[in-house]
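Below sits a lone chain in structure tokens, taken as the form predicted alone.
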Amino acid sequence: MRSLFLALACLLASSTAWAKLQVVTTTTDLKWLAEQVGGDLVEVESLSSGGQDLHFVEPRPSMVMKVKRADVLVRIGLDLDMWADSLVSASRNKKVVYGAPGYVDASVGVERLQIPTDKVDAGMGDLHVFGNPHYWLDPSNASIIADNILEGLVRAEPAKEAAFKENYWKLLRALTEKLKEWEKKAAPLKGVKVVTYHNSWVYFAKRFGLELFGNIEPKPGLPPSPSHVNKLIAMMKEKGAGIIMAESYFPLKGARMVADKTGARLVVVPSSAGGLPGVRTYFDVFDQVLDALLDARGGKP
């Protein structure tokens, strides 16, 4: 009987030691990065799909259960995924509330762009008081995101720090090589004038040297008005802006009309892993977007 008890105790201890850390992320890009840092020591689920507008993800009961089971919650932050607040509250999971060891704000340490300097009100559209939240679209920020994830995983599972760090450095080496590749590929795009549907691509444009000429939306989150569209068309014709970028989840009627009126090329792009068929990873996003822009410009280098 005693030997049976000892065997069961050893089995329980073994299963506990090898249990995977449960990680929940608010986006598919954070999911992929968390999987790279966590490796086979973590199980990661995303609360959103790559084809969703992250401003308007609808919380569901199934999401509450995911958060309830989580040891670590990784968020974009900067008020983009505020919808996750209700999920954390409903889950009553104290491990992932703000300030808890399992709470990870992936934006910590990122150089934020477009921080409002004036008072923000509803008439300014979907403006974020802490700065533009689309920072993951500069792939160089992936190292900061990964560092924040690493710290969160180590807080949750200190005994596995060495393994997490090994995975982290492997990711950074791969990222370094991809950044070199992307910079070389993007060289012909420097100075190219681009119109975007939503004000999502400021970090991307700064990284790769594109000139953001304007947005189809008159203000972030507001539908385009005829007067705004007509003014934009006139400016595009005058200045020669020949590319329009729109994420796959936005309505394309207005963007297509502007493209028809100006002769610009409309490029439908993913902003996250899973945003279009074949875009399975965070790295795939930049491969796809750069290839699409180069094609719209008139061919790859």
Given for the second form:
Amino acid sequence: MRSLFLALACLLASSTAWAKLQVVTTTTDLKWLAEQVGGDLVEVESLSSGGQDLHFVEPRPSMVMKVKRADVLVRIGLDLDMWADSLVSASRNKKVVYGAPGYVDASVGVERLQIPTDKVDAGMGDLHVFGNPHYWLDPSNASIIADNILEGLVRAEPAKEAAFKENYWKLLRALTEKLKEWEKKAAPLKGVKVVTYHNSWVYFAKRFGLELFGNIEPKPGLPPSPSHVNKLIAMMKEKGAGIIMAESYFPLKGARMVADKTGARLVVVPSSAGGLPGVRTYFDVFDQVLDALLDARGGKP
Amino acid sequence: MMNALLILSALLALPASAEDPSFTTGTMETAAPPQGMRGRPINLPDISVIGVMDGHLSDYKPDTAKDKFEFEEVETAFQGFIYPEVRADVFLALHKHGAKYEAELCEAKASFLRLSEGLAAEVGKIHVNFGKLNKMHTHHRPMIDQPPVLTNFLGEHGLVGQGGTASYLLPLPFYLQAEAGAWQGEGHEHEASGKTTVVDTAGNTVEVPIYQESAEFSLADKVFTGRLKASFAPTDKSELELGSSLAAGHGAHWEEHQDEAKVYGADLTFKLWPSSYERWAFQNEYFHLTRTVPAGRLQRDGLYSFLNYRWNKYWDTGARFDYAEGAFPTQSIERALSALVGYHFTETTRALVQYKYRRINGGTVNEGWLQLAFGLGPHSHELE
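Form predicted alone already given; the form predicted in complex with the partner chain follows:
What follows is the whole complex; the chain from before opens it.
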């Protein structure tokens, strides 16, 4: 009898899960934002973890099943998560193919930075033809991302539009509060000279007024070469860059060496929810990064 | 309220559609959602070139390809959609055959990505989905040479057919795909070494070509294939793939050998990602060949076991064990151990070094390769 109840409970739980709109995202930040907009009406899975380099996610068959079940796919776009294309093809899910109502490119409407204006080729490293794709690292872009997600959810489930909109506005109110808090907190960082490992913090720097003047990578995606590192060290000494930012997944040997030679502080930061222990949400990412930068600058977080 | 909204909009630089809580966006009223940037806004397929240069050292004296460094292959790919949910992929190759470069239609196929729920199909000239490595183009494989079990049982260029295949992703909580194909198999063409005259069963003297017994075996004529592949994710950072394959048809020189052949395959791959770039991959394939000829039935086995470790974004290393029996009546057994190191400049540009120690029919051979492969332009392969 007990087994029967258990089986019924499982059946009920699974049917409730399936009644929810199934959303799959390519990143954990998009997952968190989709959960905020979808609320209890959606079930969201991310194809990558927060500690992964999003240029380097290996598509695998188990991910195909997540995409196959999805009503909505939310992706970063701008050719960052191109690995998702092979998963969509393999899943044969008509609902989430490019152009279908369940396909959400979160970058639509974002003001893109560093759009190449000349010929692009592999000699320039892993350059993205549509501009720098790390736009979610400007938290004000979360409103645009959330808007794209909202539209996708409404297309997939028009009957629940009112509930989605209510969640969306709740998220925007929370975001407004957090933006005020982060702007205030980041005030001492204005004009601070920062070197980053990869060219991924331009949106963040623009939002909070940091001055970026170099990367540990000589060109996007390439490993640091001795000549580049030497040049960078000389520049950092000359210009007084005191902070090096590196995402938690990058190899830190080169960055540590530069830090040692220049006296700069190496700050290991998450670039997505789940990127470091304790960084569970998209908002946590900015809390953590700003605290770490303030700490490195010598001010209290 | 209006003031609050204005402040909110200014603070967040909200998109126009979200300025009013009761908004109805233009995009919501239309069927097509706004699309992000993807590819290039011109009506051209993705065009790419892959170049492969190989250097080969060997202490096997009869090996005519040894002690050379040369351009081995150039592959040009044209890829794109030809109709909604139908894409075409054409791979043209120029590769070295002996002293000459020969042009070959490596693959050319139309893929129907979504025929119905879970069902897809491909037609054209295709690398047949048999086991793990056969479908992969050589520049995409994590090793330079082809494991001898594939060469002995499927041919030097693997199992490539003209025909079609349909695959069905079963509606289960885990990945299980069934696939069946029918092909006009192409045994790689080899010229006969000469002609001789024989007396046929009716007592007539006829001229027949001479094919050396050492010529490679492959399936040809009407070939039927099947594959079942399952995959599970024991943890977030690991994947276990299991597969079984079958190919049945005539031998490539059926007119001479009158052979019916079946190749059975089983494969197991386990991958583990301890961190963002680190990856362990343990890949194994076992093939069993039955070849029925008028004089009797041959049964042959072969396998390889490959362990690969990528320790950072750029470097990986691996080791492979091979065991392969020959597909011919004369018994031959090859055992080999290989060690590899690779450096990956980009997704399509890499350098690989491989050393291989072979024991074949009692003799030993030491071989080494250096391969440089580069990619120009957007080049993609389906999920493997």
